[in-house]
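Here's a solo chain for you in structure tokens, the form predicted alone.
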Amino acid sequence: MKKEDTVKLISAEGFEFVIDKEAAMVSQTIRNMLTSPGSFAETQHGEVTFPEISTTILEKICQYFYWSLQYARGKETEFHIEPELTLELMMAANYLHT
């Protein structure tokens, strides 16, 4: 896979998730960051840092992006969310418009 086909999402702790750009585009916020005209660092480097989102939550978000793509293609499966992650995950989802 080519570098331009992937996006690097960086958590508050500095952990890096390299995911398919198509998956990242599930988030309207990330889509806007990566496709906005101008010389934004996110657009140029294909990476987005989330200083307010923990590694655990960002990992779950990345899993959701891939699940959402599969769901849109007709593969209906459950997406399990651990109860202890619910509040943080809802706040991050609200920010990311997912």
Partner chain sequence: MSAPKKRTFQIEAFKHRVVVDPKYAEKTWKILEHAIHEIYNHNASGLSFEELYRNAYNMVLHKFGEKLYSGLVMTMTFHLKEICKSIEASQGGLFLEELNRKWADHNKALQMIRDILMYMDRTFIPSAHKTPVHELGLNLWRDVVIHSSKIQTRLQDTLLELVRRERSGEVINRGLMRNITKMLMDLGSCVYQDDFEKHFLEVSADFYRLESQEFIESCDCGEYLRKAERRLNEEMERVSHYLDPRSEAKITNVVEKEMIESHMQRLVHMENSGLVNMLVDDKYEDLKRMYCLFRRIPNGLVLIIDVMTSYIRDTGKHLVTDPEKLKDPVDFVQRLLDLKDKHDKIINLAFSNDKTFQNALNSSFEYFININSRSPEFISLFVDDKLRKGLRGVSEEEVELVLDKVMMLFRYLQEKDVFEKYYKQHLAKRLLSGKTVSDDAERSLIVKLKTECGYQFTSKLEGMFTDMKTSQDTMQGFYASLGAELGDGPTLAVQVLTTGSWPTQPNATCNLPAEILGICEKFRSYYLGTHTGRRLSWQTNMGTADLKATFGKGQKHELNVSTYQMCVLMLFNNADRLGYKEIEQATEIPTSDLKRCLQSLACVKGKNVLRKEPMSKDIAEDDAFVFNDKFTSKFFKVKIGTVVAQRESEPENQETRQRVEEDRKPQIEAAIVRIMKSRRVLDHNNIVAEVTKQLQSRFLPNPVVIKKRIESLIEREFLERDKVDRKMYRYLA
Given for the second form:
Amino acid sequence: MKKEDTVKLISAEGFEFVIDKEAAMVSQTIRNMLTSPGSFAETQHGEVTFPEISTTILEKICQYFYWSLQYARGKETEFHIEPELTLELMMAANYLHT
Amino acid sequence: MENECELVRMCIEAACESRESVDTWRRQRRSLERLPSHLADALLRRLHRRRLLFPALLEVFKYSVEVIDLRNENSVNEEWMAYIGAFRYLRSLNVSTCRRINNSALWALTGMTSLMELDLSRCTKVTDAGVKHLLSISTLQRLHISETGLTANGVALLSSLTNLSVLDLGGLPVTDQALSSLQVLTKLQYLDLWGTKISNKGATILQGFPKLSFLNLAWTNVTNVPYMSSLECLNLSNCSINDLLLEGDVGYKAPLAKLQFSGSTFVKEEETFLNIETSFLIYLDVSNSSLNRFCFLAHMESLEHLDLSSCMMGDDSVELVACIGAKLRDLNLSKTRVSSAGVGILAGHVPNLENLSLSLTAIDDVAISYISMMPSLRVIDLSKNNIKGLIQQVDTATNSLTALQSLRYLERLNLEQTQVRDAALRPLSNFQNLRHISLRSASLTDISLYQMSSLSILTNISIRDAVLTNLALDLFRPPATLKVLDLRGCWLLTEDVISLFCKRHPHIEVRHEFAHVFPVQNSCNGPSPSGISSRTSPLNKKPWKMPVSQSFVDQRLKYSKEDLLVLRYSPLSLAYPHDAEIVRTELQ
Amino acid sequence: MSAPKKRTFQIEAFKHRVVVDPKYAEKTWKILEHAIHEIYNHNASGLSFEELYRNAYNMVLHKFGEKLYSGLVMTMTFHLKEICKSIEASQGGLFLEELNRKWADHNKALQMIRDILMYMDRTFIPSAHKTPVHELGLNLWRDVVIHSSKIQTRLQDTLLELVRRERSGEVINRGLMRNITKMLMDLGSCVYQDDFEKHFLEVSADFYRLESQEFIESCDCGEYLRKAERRLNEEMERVSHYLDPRSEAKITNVVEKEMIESHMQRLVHMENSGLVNMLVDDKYEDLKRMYCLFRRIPNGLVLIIDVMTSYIRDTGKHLVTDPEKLKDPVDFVQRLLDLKDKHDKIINLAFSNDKTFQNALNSSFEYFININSRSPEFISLFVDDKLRKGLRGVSEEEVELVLDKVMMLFRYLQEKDVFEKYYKQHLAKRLLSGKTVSDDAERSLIVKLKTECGYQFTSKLEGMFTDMKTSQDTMQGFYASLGAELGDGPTLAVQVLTTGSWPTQPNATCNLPAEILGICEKFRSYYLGTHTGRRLSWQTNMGTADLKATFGKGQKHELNVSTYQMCVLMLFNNADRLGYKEIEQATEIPTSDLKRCLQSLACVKGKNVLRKEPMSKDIAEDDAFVFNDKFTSKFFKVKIGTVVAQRESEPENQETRQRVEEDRKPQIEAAIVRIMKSRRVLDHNNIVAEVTKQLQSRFLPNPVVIKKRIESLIEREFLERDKVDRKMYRYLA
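Give me the form predicted together with the partner chain now, not the form predicted alone.
Below is the whole assembly, all chains and molecules, this chain first.
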């Protein structure tokens, strides 16, 4: 993966997830962030910190991004969500507008 | 909730998968406290639909939910209300037709500082005493309290809810005096007084509401309605109407948009309309009224909906409708004396007409060619008419329905109880947009059913009382989009063939005397059927499985032995609410 | 059983209460307010999007959405007021540039703000029914900046001034203009319309009103139209460069109205340069321009057509009523064709073959051609001339062209049956004198007439051709069987004419010379031998003869003469001098024919094989004729008095007309009978209408004549009048 095509997402605990920009932009919020005019810090450094999203949830979110891209390409698999994660994941998804 | 948040939706579905799923997160207090209100509302809705909701669970939503809709839910009682009363930010609560709601239940709501909307319609146990509890909810803006146990005194008490803008008092014994007590409610915009004891004297009081725009006085003894400057919608159905809306000062007339006079008697006939500013009128319903002449229609150039069914309307008056046809979208002429000539007069003058009903009129097949000249039609009702679908010429007969092929937007066609036979239905295969077809005639045979296969986007087919055979149903290949197949009255069909068909096409709802599945209720808050899952989302292509049959959470833990014994003889079955008798037990 | 105790349900207290610091909202808002300030001050780089987004999210989550929104409005308004001041302060020409720059800045800031406040935009705003952030930003800009009293008028004035300058030839900054008008359009189409377009149109109308007044005083029609066209194009170009496309129709309307519509009449009727002059002078460019411009205004083309039509009708009418021009029929018709050609060309090149113009031209021609009742005759004479000599040596395609033009004129005729009569006569003469240029051309024209009028029209004409062919065969047969016998005698060429097909002639007397009689009789017996049951009669007024003559000094000439002339000349074989009466007696030729015949033999220069005493133009009864020994001619073969088709004299014309009228009567009657047979009962007006319709391809029946024919049919018991209604007629089977 070329550096220019990736973005780094950092969880509250400091875990770093490097993913494709295309996947990250499944989230409308991240998409806006990366395409907004005016040089915000995130675009400058290519990394976004989410102090209020835990590592487990952020990981799940990244999994969802890739699953969503695959699904859009026609691969119809299931995306399983553990019930104990649903609340937090839901709020993170709402926050990230995905 | 917006549609773009797919993951959110998936999370909600996963959270409400089963009782076990719910158990995993109901103690996650911190998350629940931080839940945004629209997510909380959606989660609560889904829990309710999935029959996973119970009073104790309500507690977790105390700080997040703003909207609760539990209408028609018979289990809702004091306990539920106790929890609901603790909701910090509740804006809107609907417990209409929840039969167990009584005055004590309402006590739980006292002092709620956020509640703006409350619906208690048809909670018959609520009486004047219950109203007292409501008076402390000063933020209340919209209150529906129709068909409850209130008396005129109770209604008068409502005058202290000074923020009310919507008040529904239908079916209550409201007297003129009670209404006069309510005069202080100066913010009132919507007032529903159907079936009350209001008289003309009370009606004059209504002038005192400066912002009143919606008024329903159906089924009352009011005959004279005074001038009200901001009135937009007025319902005087089933009344005897004498004088309406005399002019105010300086000849100013109220900007009425909607008038309903269904089933009413006009003492002064069409003169009644003289004092009304009709040029802004969008909606007019004079069905089943006593009107004989319709000259008043001529000034209503903005009219979009017109209901003249069961009126003394005939071909000679159709011209009056045609004059104002330019904006007309809905027109109901059923049960009138209008014939094909009348339809002919109408054709060409109604370019925007989408919905036309000519059920039980004097029309015949000639009318169909006129109907084809109304380019925007979407829904046509021609039921109960002398239509054969054929026009007889010298020695040949041509299909009259072919003319309708020019209607590009035609979606629904109702030909029930006409004389249309199989051959006449052939033109249907060329209808580009047809989604609903309704037929009901003993002369229809298997051929009609076969013809339906070629209509690729049909969603609803109704062929009732026909002589359809088992073989036909067996071989029938329904269009891919079909959702509902109504075959009631087709007495040759047997149970086994029907159930086989249902098994083969699980996504089609079949209606027939032998069909076991019940239709899905329109209100998603009704009990979920033992049949079909209501959504087939592309993501959830799991094979459909029975939803949780244990619709209750086992509440036995909460009751003592004595209570359980009392409850023993009142089974609360939720599967077939229309059939089962619900025994009310007084838990007091 | 005792009543169960009243239940009180206990609510468990939460373990962690949610504590919302009352100062929390203010703190959070301050962070966002600061960010908005930084954004407007172009100082936003390095800010963390996530942090700002999260703060906004938290405010909405904790139910402080209202505070956030009103804070946003306040802050934005504050900044816009500052911006407003700075724009107002800009000098003169820099005003627009400053406005444009600040607008771009605002848009960028707005997008950034909306992005960080996106959560509020999608959750709080819809449920509280507030204006979304982007729209809010535009509305505030509109209200605070554009509609600030100073800027509003200044903006309008500046824009209109620039347009005015551009119209007077200056170059302006179009890119800047486009940005500004686009800004107005983004703020709402009513902003664009009210703040700019409305005034633009007003000012433009005034401008063009003045300018057009100026031009019309100083320019002629062509020049004016050029100027108008230029201005029109200029405006369209202006729109495409920096205005809303929907303004195009509006501004072109203004130009069309002020420059063309208001001066329509004056332009068309302008002295020395108006429409008629353009038509006369074939000014294709100018006419085309006029057409294109007038097309844009209501009734513009109608005006042109009216003026053009009356001009053509006048010209045509003069042509057909000018006695000078009518002297030479061929020339007359040629002029008609030229006139048609001229206008066809104009319609083609200048009026883009517009059908309405074509129709107007056609109706005009139809109108004036039928004013002169001799048009059918003249057209036939024209054809005759062409087929006789005019088309000699001309290519096949050109022949077709000429014939098609003739057909076109033919179609205009209302009295096609008159044409038929003349055509028949002329054709007979051509055939019999063998003087047709091309058989193919003749046949081609017949075919065209057949296509136009049907089989009945041409059946007799075709019969004539058949007769000619048959006669050839007959002659061959004659010589084949009797060739040896005839030996050295005069050579005979006979054309046998079927009576019905050829124009009827009164049977005239004539004594053929003895030398001829013999062979004629031989032919007669030969013919009747092969065709029983027929009768032959010699048509002496239609024949020709070739004579070999020897004159005084021994010059031999071959004389081509008519039969009459032959009879006369043969007399001089036996006598040198003969008096009129003697000639008359000997030949028994009718007087008028004889006179004409002698005229052509003696009174025409270069053809006077006879000398008349006393010499004069007219023939008198006591004239004497002498064989002209001294006759000379350059040519060996001398044509004398061929029977040429000529313009009829007045009395002849009357006669033909009468015959035509006679012929029409049975046709009208036949039509009436046909109609009544199918309709059974019909009233008078309808009969007249139907008859006219049925016969209109041949001629226009006179209603008076129709009435007379009906009376006649009633007398002959074909029809009867209804007893109750005098206007109804019934068919009697």
